[in-house]
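The chain below stands alone and is given in structure tokens; this is the form predicted on its own.
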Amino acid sequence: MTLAEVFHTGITVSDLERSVAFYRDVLGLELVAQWDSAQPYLRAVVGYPDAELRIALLRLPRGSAGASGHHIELLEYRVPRGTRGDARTFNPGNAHVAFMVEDLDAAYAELAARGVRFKSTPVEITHGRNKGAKAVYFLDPDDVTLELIQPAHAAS
């Protein structure tokens, strides 16, 4: 088997409207589509025979520098209703999504002014393949960890 590319990243959320507003209005992603589904194929894929989901698909806006075909898929399970797990990043099974930015300090200031919760201020990466870059973790409305990373600037 050969994997071709990453199609989307799915994130389960507790309130689809609130999460769409965060990812679209705060982070600037473009809403591609939104729908409800209780289709038999979906129930089989997710492994819950009575599943009812609300789904939204978002992406970086077309024309963005570095925009890819990758989508963020937000899933709200109406049935069965889930409960929030322990989202701390050291727990196995938790993941994060990293977004590249050109100016991390400006992005941090803008998002902090909008009430986004950060785990720290921007930090310079001092070791490894991303040495010279800057990064910071922040949280979405369901405490899903997201990351902003500013690549190291090439020496002139």
The other form holds:
2 protein chains.
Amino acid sequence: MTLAEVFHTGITVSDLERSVAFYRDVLGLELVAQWDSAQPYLRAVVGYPDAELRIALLRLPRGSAGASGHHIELLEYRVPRGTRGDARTFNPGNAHVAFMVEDLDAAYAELAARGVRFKSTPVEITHGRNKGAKAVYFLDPDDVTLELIQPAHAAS
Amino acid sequence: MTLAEVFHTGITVSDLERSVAFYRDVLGLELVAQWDSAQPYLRAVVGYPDAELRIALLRLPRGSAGASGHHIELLEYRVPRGTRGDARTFNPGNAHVAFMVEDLDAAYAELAARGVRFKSTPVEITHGRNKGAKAVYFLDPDDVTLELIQPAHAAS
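Just the form predicted on its own so far, so send over the form predicted together with a further copy of the same chain.
So here's everything in the complex, that chain up top.
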């Protein structure tokens, strides 16, 4: 078996409109499609026979520099309705998504001014294979951890 | 601000060796790098001043068909040590990662024979924009949901 692509990262959200507004309007991803589904095939895949979902699929704008076709899928379960667990990153099973930016200080300033919640100011990576890069963790509306990374070769 | 790439999805795991064995030896990803870190910069990024992590970075083999440079980062927190929350996909904050395959029935048969835990048999998508595709959810060693998708244009 050969995996052909790492196609998307799906994130369950509590309010699809709120999360689309964040990923599209604040982070600048492109909304590829949005749909509601209670189809039998979807219920079979997710494993809940009564499932009702609202789904949005986003990706980097096609004209952007990034070659990655990796998508972000946002899923709001209307049924079954879940509850938010402990979001701290040290708990096994929790995930984060990292985005590259050319200028992390500028991105941080812009997002912080828009109210995005960061775990620290930008941190310079001083050791190891990514020495010279910068990184920072921040939070989406459901306290999912996201990361911005400025690669070592980009402008500092 | 423009995001340049969706670089990686990070997953916190309880046992790095066990998870590397799964993602590399069972799913066929390539191990790009593996390292331990209790560096001050890392502690600043993750927001835990006493953090000690073991990290592995994986991606699709470079010779593979996939154009996606999206990486999977596995992180085991030795300190602070967390606990596994409720893994069910309807809980906000839970994530899944979807991989494309050319032949889902073959991939399912191979992985199931190796003991991989699936939520269903392969499901044909009968409605909507992905009509004709197939999908199935399965679990990693920490019960993180993963997905295999066969696109509609591939061999059925």
